[in-house]
Structure formats: C-alpha cells, structure tokens
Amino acid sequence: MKKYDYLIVGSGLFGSIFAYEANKKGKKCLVIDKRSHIGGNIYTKNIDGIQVHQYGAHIFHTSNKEVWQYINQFAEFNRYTNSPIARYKDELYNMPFNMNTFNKLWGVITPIEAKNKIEKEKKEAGITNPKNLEEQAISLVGKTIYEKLIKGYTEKQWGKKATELPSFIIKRLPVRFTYDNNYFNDIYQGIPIGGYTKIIEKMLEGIDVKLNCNFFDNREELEQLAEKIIFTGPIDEFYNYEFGELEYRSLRFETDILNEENYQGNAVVNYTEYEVPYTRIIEHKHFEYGTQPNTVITKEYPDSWDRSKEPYYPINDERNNKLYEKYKLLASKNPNIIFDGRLGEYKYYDMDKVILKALNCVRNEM
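Just the structure of that chain by itself now, the form predicted on its own.
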C-alpha cells in the first residue's frame, strides 16, 4: 500500500480542484509545486493592501452556470467588467473593437457607417487568399484597425513580423457594432474579492502540500508515494523530451509600487505600437476598485522561451501539434498517470474551462 492515492504535480487551478474533490471522496492526496507558493499562475500577492496578479491579469468569466456556482463557494466575486484600453502613440481606443473605437478612428456615428468604412477598406486591400497574418487581419477588419491596433501588438507577442506569421493564428477578430466596452460576452464575470490565492487556500485546506518541490529533482522517491499521478506540468519534460521539445512563448513582468493614487485610470492598458517593448500595463488596484494611497503596476513583456523560463503560451502550429500527439500516444499507454491542464495537454485554457476539465477528470476517476 502506498502512502497516497494521488500525487498531484502542480498546485494551480486544475491540481487544486482535483485535490479538493478527491479529498472530499476520502482519497489521500499529496500536492507538490516547484514554486514557493500555491496557486500556479493565478497566484495573487498582497502588496500594500492591493491584490497583485503576479503572473498576468486573470479575469474570471464564464457562461457556464455550474462553473460559476462552483467557484463562488470559495470566494465572493465583485462585479468587475473587463474593458481594456488600447494605446497607440498618444491615441486611446476602446477594446474590443466597437462603436466607440470606430467613432474615435473615423468619426462615424452609426453601425452602418462603421460597417461601410470597414468594407471599403477591405475592398481596397483586395485580399482574397490571405497568405500570412497581416493579410488575414486586413481582410477581416481593414488597414486602419490593423495598423493601429493589431500589427505592433501581435508582432511583439509572437516575436516575429506579421508577414512571417501564418494566417491561421487569427481566424476571426471580434468586431462589435454597439457602444459596449465589455471585452467578454459571458453571462458571469468578476474578480474574487481578496484575490485568487484565497480560493486555492480553501481548496487545499487539510491536504498535504509540499512547496519548493520539483518533481524532476525527486522523481523516483515521489513516484513511489502514490498509486496515481496527476501531472499538470509539461508533458514533454515528463518524458525527458524523448521526441523533441514543444515550443512556447514566455512572459516577463516588471512590477513597481508607485507613490501615487491612480496611474492610468484603468486595470488594463494595451500598448499596440511596436516601438513600446511591453504589450500592456496592469494597474492591479482597479480590479477591486481600490482606494489605497499607493498603486502597483506591472509591465508585461512578451519573451522568447527556453527551459529556464516559464512556459505561458503553447505555439500550436503544425510542427508542435504533431509532436504533442506523439507524447499523447505515449501517455495513453500508462493509465496510472493523468496529464491535464495547459501544460499537460499543450493547449491554452481559460479558467472556466480548466475548472470544468478538472471536475470531469474527477468524475471519470471516481
């Protein structure tokens, strides 16, 4: 008999939900994390009374009532609505692209005027078979929106010129012909009052947790502790990169405490020109309508990735997807290891999808 039913590698949202639900059903779990804190990328840290999103802005949104009710048992959510601002040089625009954006760009008032303007630009471009991301974006929204609000941001994000990026990266662009700055169309949206870390703390209450514990540093010993492993780390690393390395884009964050009450007037401001090296500035206090005398901002820089950096965004091109399928096939031969989550499945997931996947995983297991 082994000491635990499950060894859960990673204390992010997926791992913590699995541990919480398994524990409720009488299963003994050990959760380990290589970081010094729980919560994975949704970890929030209290700085001067402000809940700082340490690994980028996390805004909870879903249209799934089951998911919304589930997460609300761990925290009370405020009514925060994501309404980012895009800054191009000294011009400010609302996102997603909506009537406020089009009015600022062209002075149009009605939806039909905006539609006609976009269609005119698309027709002038004359792109029928987009060969790259630039052509794809222009064929969807025209040249003005592309050059001011898409081009520079996308090139920074991917570390390549838009003409070198495949067209499939942008399948569609959200264009809304209403005066509505709400970025998400989901029914439920908000930020947990007091931060995300409190949610994970409640989930892991009464469960064995080891921090600063890298699975690969103690692999043999850890594998002997449990009947099954829930692995939420990189699947290629688990198999010692047997078929090669899956690729990611990484991020770098610069956080500063400022001796002023209000720096930018909005939680999220995107910088869309290429010459500004960061893609956005987050002012964390605005997620919770803070009135603190100081403020905390984070500049977010896209970064290339290597094994010494945190993998954030899977590069789901043809080469990487084929490589992942090889690892997935290998993993299917071992029923005592479950790979899941963003890194385990090599796929980017919003938080509500992670919750649903974790709940379904527990149901299948139990």
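Could you please show the structure of the form predicted in complex with uridine-5'-diphosphate, as a counterpart to the form predicted on its own just displayed?
No partners, no molecules, just the chain.
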C-alpha cells in the first residue's frame, strides 16, 4: 500500500482542482510545486492592499455556466470587464477591434462604412485564403490596423515573423462592428475579490502540500509515494526531452510600486510598436477599482525560452504539435501517469478551459 492515491505535480489551477475533488471523494493526495507558493500562474500577491497578478493579468471569463458556478463557490467576483487600450507611438486606440477603434482610425461612423474600409484594404492585399497570422489578421481587420496594432505586438510577443505564426492566435480577439470595448465575448467575466490565491488556498485546505519541491530533484522517491501521478509540468521535460524540445515562449515581469495614485488610468495598456520592448503595462489596482494612495505596475517583457526559464506559452505550430503527439503517444502507454493542464497538454488554455479539463479528468478517474 502506498501512502497516497495521487501525487499531483503542480499546484496551479489544474492540480488544485484535481486535488480538491479527489480529496472530497476520499482519495489521499500530495501536491508538490517547485515554486515557493501555490497557484501556478494565477498566483496573486497582496502589495499595499493591491492584489498583484504576479504572472501577468488574469481576467476570468467563460461562457460555460457550469464553470462559472464552479469557480464562484470559492470566491465572489466583481464586475470587471477587460477593455485594454492599445498605444501605438502616441496614438491611443480601444481594444479589441471595434467601432471605437475604426472611428478613431478612419473617422468612419457606421458599421457599413467600417466594413467597406476593411473590405477595401483586404482586397488591395489580395488575400483570399489566409495561410498565416499576417494574412489572417489583414483579412479580419485590414492592413492599417494590422500594421499599427498587430504586427509589432505579435512579432515581439512570439519572437517570430507574423508570416511564420499560426492564424488561430489572432482569432482569440473579437472583431466587432458595435461600440463595445469588452475584450471578451463571454457571458461571464470578473476578477475574484481578494485575489486568485485565496481560491487556491480554499481548494488545497486539508491537503498535503510541499512547496520548493521539484519533481525531477527527487523523482524516484516521489514516484514511490503514490499509486498515480497527475503531472501538470511540461510533458517533454518529464520524458527528458527524448524526442527533442517542444518550443515555448517565456516572459519577464518587472514590477514597481509607485508613489502616485493613478499611473495610466486603465488596468491594461498594450504597447503595439515593435521598438518598445514590453508588450503591456498592467496597473493592478484598476482590476478592483482600488482607491489606495499608491499604485503597483508591471511591465511584461516577452522573452526567449530555454530550460532555465518558465515556459509560459506553448507555441502550437505544426512542428511542435507533431512533436507533442509523439510524447502523448508515449504517455498513453502508462495509465498511471496523467498529463494535463496548459503545459501537460501543451495547449494555449485559458482558465475556464483548464477548469473543465480538470473536472473531466476527475470524472474519468473516479
């Protein structure tokens, strides 16, 4: 008899939901994380009464009622609606692409005028069947918006030419012919009052958790502790990169506490020109309508990835997806290890998708 039913590698959203649900069903779980805190990338830290999103802005949004009700049992959510401002040199535009953006850019007033303008630019570019992110973007919003608001941001974010990137990335953003600056199309949206860390704390209450514990430093001993492993780290690392490395994109965050009340007047400002080295500045208090005398801002710098850095984004192009399938096939041969979450599955998942995945995983297991 082993001491635990499950060893859960990673205390992010996936691992924590799995642990919470398995614990409720009487299973014994040990959750480990190599970081010094729980929560993975949704971790928030209280600085001067402001919940700081330590690993980039996290806005909860979903159209799935089950997911919304599920997460609401752990926290109350405020009515925050994400409406980033895009800054190109000294011009400011509303995001996502909507009538406010089109009006500022071209002076158009009606949706028909905006559609005609985009159609004209698309025709001039001669794109009928978009094959990459650049072509997809131009066919959605025309060349002017592509050049001012997409090209520079995208190429610094991913470290690749927009012509070498898959088009699905740009399809994440809505294009709307209404005067609506909401970044997401989902029915439910908000920020958990008191921060995301509190949600994870509730999930992990009464469960054994070991922090500063890297699975690979003590692999053999840890594997002996549990019947099964839930692994939410990178799948290629688990197999010692035996088929080669999957590619990731990393980030560097620079956080400052400023002795002023309001730095930029909005939670998220995107810097869309290539020459500015960061992609966005987050002013955390605006997620919660904070009125503190100070403010905390974070600059988000895209970074290349190597094994010494955090893999924040999978790069789901053809080469990497094929390689991932090889690892997945290898993993399917051992039913005692389950790979899931954003890194385990190598998918660009938002939080709501991760919740669904974790709930499905528990259902399949128990």
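Each form is matched to the other, and the largest set of C-alpha atoms that superpose within 1.5 Å is called the rigid core. Bear in mind the structure is a predicted one, so any value in this text is a computation, not a measurement. Residue numbers count along the first chain shown, from 1.
Establish whether a shift of 2 Å or more occurs at the C-alpha of Asp256 between the two forms, with the two forms superposed on the rigid core. Result for Asp256: no, shift under 2 Å.
C-alpha of Lys198: shift of 2 angstroms or more between the two forms, rigid core aligned? Lys198: C-alpha displaced by less than 2 Å between the two forms.
Superposing on the rigid core, is the Cα displacement of Glu164 between the two forms 2 Å or more? Passes the 2 Å threshold, so yes.
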